[in-house]
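Below you'll find only one chain, the form predicted on its own, shown as structure tokens.
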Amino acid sequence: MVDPATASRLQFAVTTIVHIVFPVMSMGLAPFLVYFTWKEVRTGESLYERLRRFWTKIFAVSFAVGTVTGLVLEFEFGTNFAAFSAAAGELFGGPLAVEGMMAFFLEATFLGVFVFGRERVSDRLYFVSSLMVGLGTWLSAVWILVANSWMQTPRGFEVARQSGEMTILLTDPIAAYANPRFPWMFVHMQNAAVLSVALFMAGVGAYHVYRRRHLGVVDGGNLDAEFWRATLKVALVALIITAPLQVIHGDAYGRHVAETQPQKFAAMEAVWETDSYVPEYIVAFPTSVDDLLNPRAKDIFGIGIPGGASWLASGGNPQAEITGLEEFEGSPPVAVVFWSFRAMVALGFWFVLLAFWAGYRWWTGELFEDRLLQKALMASSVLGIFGVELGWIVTEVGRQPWVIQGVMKTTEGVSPGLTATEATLTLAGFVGGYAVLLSLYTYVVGRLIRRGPKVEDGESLPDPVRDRAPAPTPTEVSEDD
């Protein structure tokens, strides 16, 4: 059996990793749905109606599954981290309650109008419903990130002892909820969500455009071809805007982390001893074979840019000093944070390259003819979400061993009555249940994408590709080419 603290941390990590997929899809799709609805109402063009109808289905499925998985996460604060909830409930529970009462109900109420009310309300009210759905989705992120950012840079509280137990009292709500980390997390997260969905839509659009070219189908006059080309173009506009912004903001965010959480920054750069002119390691490995599987190995061999980490931490001074992990109480599994950070950064630069590549091909008029670009977009369709997962690993694992930075350790927040057997069994149950849930979601969304849009609720458009051969998967397409 796994000890209760480790099993609880693994369970929360697994459920968060699965859950975050659905809010990312909802938050990222929301601006696209508002745009499609605005164009539909303003121009009356059927293309935008079909775009709005199709992507609303993906949004609705993501919203439903995200609601279920999100509620489970909140329950886990009581079942697995009761000590944390008892100590910080006064401060931590407020944002979560507001998120449920305000953002979730706003989103859920207007989603009903948005999904079922097109023929029942005026154009103006229908467009307002799309705005309210998008606003509710983004407000949910506001309150969740208020709570999480407070755990990263806690402010506006004092620690007291009641019957020997730690109690965290809220003394300054403005300082607590407008803590230094919140704006950085919010901008980075929301931009990442739109970027992730832009990549997903671009991959889906490229997949259908590629199928037609691959099978030698002429597009002339086919409405489905117009639909997927429009999907690809809209997604690429968002990709070209958000990809560079994510890298620029991420660089500034890194300096903020160095200032407010030097321990996390040291883990991101694998700096154990305080030093100046610290290199930016591209790769780093333990010098001993025995330490290859040790995530906290200290003796490492690295290849990097001299002074690069100091330059990043200070914003331009390669001689700047970085405090090493040995100066802090406890440390996270450094290798996990180190490699997650590098993979996330590498993906960020790949997205920028992809955006400029697609933008250049669009400008030269070869967007729909560049098969290599279309395959790259297909292969990258879920990499945005993967990048978000890596970012959350850096954020949450990099904070360890603290659940509230510098105030309460994660091990202190675990439910005191939780046994190893209970924790291990629930961990196994959640891993299995969430795997099934994610598989079902993938199947449903994949089926929607393969079937494509419909003109009316009842019948599909004639599709020369669909009528000609079974739809190959992107992998099959790549292998055939």
Contents of the next structure:
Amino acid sequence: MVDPATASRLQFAVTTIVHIVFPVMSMGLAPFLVYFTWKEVRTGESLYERLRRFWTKIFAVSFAVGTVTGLVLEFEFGTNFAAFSAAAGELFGGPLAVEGMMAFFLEATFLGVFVFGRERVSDRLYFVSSLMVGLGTWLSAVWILVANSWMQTPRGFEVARQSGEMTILLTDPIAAYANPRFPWMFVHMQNAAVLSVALFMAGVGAYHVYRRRHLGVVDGGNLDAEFWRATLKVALVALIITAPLQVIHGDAYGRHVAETQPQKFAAMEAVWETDSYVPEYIVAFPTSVDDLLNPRAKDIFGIGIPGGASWLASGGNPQAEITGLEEFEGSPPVAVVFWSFRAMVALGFWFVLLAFWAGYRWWTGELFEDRLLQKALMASSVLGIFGVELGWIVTEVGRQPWVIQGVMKTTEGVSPGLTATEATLTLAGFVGGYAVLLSLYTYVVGRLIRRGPKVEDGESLPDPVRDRAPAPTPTEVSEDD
Amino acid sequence: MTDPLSTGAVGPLASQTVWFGVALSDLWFGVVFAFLAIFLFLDGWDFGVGAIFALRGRTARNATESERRRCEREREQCLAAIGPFWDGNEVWLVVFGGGLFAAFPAVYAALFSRHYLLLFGVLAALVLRGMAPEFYEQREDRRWRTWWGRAFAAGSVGAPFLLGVFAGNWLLGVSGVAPASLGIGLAVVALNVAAGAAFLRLKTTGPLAEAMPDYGVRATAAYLALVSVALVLLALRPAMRDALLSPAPIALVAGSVLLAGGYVVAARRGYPYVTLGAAGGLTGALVSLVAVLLYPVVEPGTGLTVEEAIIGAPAVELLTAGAALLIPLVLTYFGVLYSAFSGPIDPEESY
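Here we have the form predicted on its own; I need the corresponding form predicted in complex with the partner chain.
Below: every chain and molecule of the assembly, starting with the one above.
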């Protein structure tokens, strides 16, 4: 049996890590769907209709799974973190309720129109529904991040204690909800979602472009080849815009963390003793196994930029002082934060490189010929989502031991009546259930992608890959029915 | 706080916020239960469709090919009928949870942590119900569809049953599984089947639609029987008996009998909207009964009253203003959705 606090934390970690995949997919796909719908309505070209239909299917599956896994999270605040919910509900529950009323209804009702209503509503209303779905997904993120940013940099409240029980009272709504952390979180998260989906679409497009060449189909002039090339191009435009932005505001966000959550920043850099002229370790290897679990930037073998971390924290001064972890009460698992941060930053730079590479090839007219680029895009298709996961690990693990920074410890937030048996049972259920859920989702989305856009009756056009028999590698092309 | 009798006197009466003559604590008590009732009606018919999907969609082992095809088509009809709506309908559960959390966080925390395993059961059922239709559509082979069909039916029956048990336990202030709660759980399932049958009568055509009045009438009769059993079981507790014998609960029970009669008459004579309306009335009456029996206590387990459990003045005012602005907008979205898909829905309509 795992103790209730640990089990609850692990369970929440598992459910969030799985859940975030689906909102990232829907938030990131939304602008693409709006664009495809707009082009479809304006030009009437079947290419855009096919793009809209195909990516809407992926959106719909992601939304269905995202809804139910999100509901799990909402319930977990009550089931596993009842002490937190009872104490902070006045500030934290409001944004969640407003998210439901303002964003989730918008998204869910217009998704019904958008998915099923092409034949039933006017072009104008159809386009408006795509906009509303997109707006809903983004507003959803707004309210979740309003709630989350308050936990990171809490403002506008007062703590009252009655017979040992903590109650957090709202005193200044504007300070609480127009939180200084919010804009950084929102911009970084939203851009990350679009970037992740751009990488995903680019990977999918590259896969089909690559496979067609592999099969000796250079250019059939058929719709499917056009479809995948269009997918790849649209995705690359988004990648070229979002990848550099992610690094730019990521840097500013990091500075904000250094100012407002110095403990988290120290964990990100593994700075234990307060020091100035702290280097930024680009590559770092621990000299012993102990350091892997509890890294100290000074003790590890690494390549560092002298003064780099100080420079990042202060926004340009390599001499700046960084407060070390030893000066704070408790500390997060430093290794997790340190390594996740490095992996995230590395991925961020890789995406910029990829964007430049693809942009250059496009400019020289060799986009569909550069097979190494296509392989790189395929290999990077889910790395954006990994980047988001790593970013959230830095954000959420980095603020431990606090659930509300400086106000309430995570262990204090756990439901008092929860037994180890109950908590362990549901934790095991979640690990198993979510593993099944993720594999099913991957299977279904993978299958949709391998089969490509559905060819409707009357518009069936020859597809050299699908129609030609026999397939060269049975495992690769021949799916069931 | 643990003694329900003493709480009224120590409640923070002075800080009570009143808008237009209504205490905001009472208003939110009403709003939260209204969210629950709307959810239980709108998503209730989706659950009912799931149960009918299982009942109607069964074929004998030695069924003929044409029989199989009829079943297959009727299953498609069931899924197509709820396809555009269920996502939106389910959000009412999210706002019920969110509203309870936002307005009465202490109640949310106490109720949800006390019914820990029960709520995870609800979630598991909702996960199955939510994923199944989406996954069902992805492949055409029989085994895949059989399994996702089962998952859909299990989720559609399991979720309302467990939510009914949850509501019963909430009312009784207990954490285990009380017999009366089981009765309420089964009654909710029957009620949802009645609503689902009325909904399918409106949204489909052919043999499926024609069979629906029979299903609905039987479900309504089962509902009345199950609710009677649950009420008898509730009345075994002296405190609950006194509460039940006051005017409002009696009126709600009598109203339910009349509405059930109305459902049967309307279903038999072929007035689908009236039938569906009667099912809605029955759902409203059931949720109102729970609310009336609770009030002014909102969580019998801890004895918290609405006045004690409501959040502080600035927070509740902000929440009320937000909800007052947003709820009319939400109703507009639903208006757009339901008018876009008025009339029967063809299974071919998707994506």
